[in-house]
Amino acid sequence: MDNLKAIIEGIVFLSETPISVKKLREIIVDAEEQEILKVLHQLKQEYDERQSGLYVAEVAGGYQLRTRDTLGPWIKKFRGIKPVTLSQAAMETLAVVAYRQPIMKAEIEKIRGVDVSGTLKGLLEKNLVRVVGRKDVPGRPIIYGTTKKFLEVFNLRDLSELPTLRELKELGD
């Protein structure tokens, strides 16, 4: 396929969320998975070599074109937006969910020592946390986990890229 690189670049550019190789394969039926991966790697290399304002990120189980972090001030000024921030309570709750998922609200509250109802609601509204099911115990409490958006926001391919507790402890020292 002569224009495979252009096709993949266009699809990745237009995709609002990271697009998986599997999805690209469903769209471009004439291309093999290895061909698609090779093209994605080439695109990533080309954007990096020319120090483009864009780069190909592998996040949340897929690929996405993103702007470089160094452009943040200009992009915020252009868009006229303030960055969305999370409170300390939200970050702590999100960290507990990320490291202990699937987890019940009561378990989060036991770890944090405070009521997390409002914080959890806010994280659900921001689509950083989701309901993953119900625990098979009396009362069938809701259990929570992180979302693909969580991975996107924190620039993670998957949960295995979260820093280990040892790494976090070393940062604190």
Contents of the next structure:
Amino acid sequence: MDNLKAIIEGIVFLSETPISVKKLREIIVDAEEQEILKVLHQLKQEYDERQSGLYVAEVAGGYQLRTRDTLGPWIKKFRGIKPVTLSQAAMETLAVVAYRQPIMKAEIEKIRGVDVSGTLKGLLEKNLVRVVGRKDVPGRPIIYGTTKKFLEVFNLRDLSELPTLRELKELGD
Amino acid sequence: MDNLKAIIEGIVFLSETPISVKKLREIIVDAEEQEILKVLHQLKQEYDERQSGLYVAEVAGGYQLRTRDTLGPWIKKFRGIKPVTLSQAAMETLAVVAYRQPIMKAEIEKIRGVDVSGTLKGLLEKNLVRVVGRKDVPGRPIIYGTTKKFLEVFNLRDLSELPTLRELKELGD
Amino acid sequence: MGYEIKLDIFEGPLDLLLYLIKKNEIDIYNIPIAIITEQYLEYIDVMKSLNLDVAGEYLVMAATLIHIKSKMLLPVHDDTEDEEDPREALARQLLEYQAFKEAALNLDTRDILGRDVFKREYDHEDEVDNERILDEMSVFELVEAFRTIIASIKSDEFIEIDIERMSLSDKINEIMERLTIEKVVTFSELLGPLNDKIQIIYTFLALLELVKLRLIEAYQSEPFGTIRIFLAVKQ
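If the one shown is the form predicted on its own, what is the structure of the form predicted together with its partner chain?
Next comes the full complex, this chain leading.
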């Protein structure tokens, strides 16, 4: 297929959420997954090389065209809206959930030393955190984890991309 | 400005409607209209030259990034595999079925206060709700419940993993 | 007093303690507990004098600090070598919290979508009623939807939904599914090789509920004979 690159570029451009190679394969049946992946990386490289205002983001198990962070100030002016930011409290709760998931509310509170009802609810509403299930202990408390949207918003391919938490073992020294 | 091209590319990419040179000038105050116009044509040419899947469309007195019409068949296919969506009304009916099952249609309607024929049909088609059985009373009303797919979609092992209202209230209002 | 209005920026007692440790350039593994306790309590007093709502967590920590302080004053016996330094648990807690505080800052420096990098927005005009993509929804939204409905009607006719009730629904679904396929099932078949007492109870309760709902019928030809279960209405 000579226009495989153009097709992939078009779909990645249109897709509202990061699109996976698997999904691209469903649309372009004539191409192998390997081939699609190769083209995606080629596209990514080309966007970078020509210093385009856009880049191919590899997030949440898929690919998506986004504006580069250097354009931030102009985009904000263009959109005319203040971006919603998370409070420090919300950020800390989110970090604990991200690194310790699946985790119970009581465990988050033990780590942060404060009641997290409000921040947890905010994170659930923003769809950054979700109910994963219940723990098999008496009372069957709810356990929480992060969502796909969390990966999308924080520009992460998957959870393993999170930088390692500072080691705590130094305590014994 | 060395990154003028990148900024314009980013804004043209994000703009939901064709953006005019005048509007671009309002955002990028440091550039002259003439300069912006020049960059737009340069961008247009570059997208054409590298046979990108996208092109800079000049429409309705403005500029916008669009997919090329040669991609038509694939775009159609892409749009065809659109993910399943739920409306708020469907969500509410689903919530009532999930928490009150096994339940009759009349009971759902009593709780929701509206006719649920349409939303219920949609949920049955999406395989989130199913017919559990019929009641042996006059009229033999149908009883509804949730499906295995419902558990899958909401990431639940079983129904007892659904959070209770009390648990939700504990998260604060 | 030399305290600026910094109080509301603390994310809790651990955060305040970390601040004091940093300010005093103290080694976290060797906290001079008397000094820190004194400064911590002064902060609490300032908060109170400013009529700030001092959350209970701050007071719990104050009590912990005082407790550690008193333990430190007790003479150390030679034979209790193994005994943990009373400050150790606190130091561990502070280090853990500090690690997550850093992780939070780290998350904040990433290219955040909608703040640093942007994607195209789509007008969903063609999609009536705010449709949401199914695989992006969480169970939280489902509960919220249910809560909204409940809130709009007289709530006293509703019993609290609990885990037991939902377990019963699971069982009901399971039995009905089986009957749809097998048409007739005996009571002992339904119980199967269950040795979980709770499961047996749920199965029994589910059957009672189904009979009450007139969804199934149960027959027994003789006392202590086999109980056969049918759908009340053939599908």
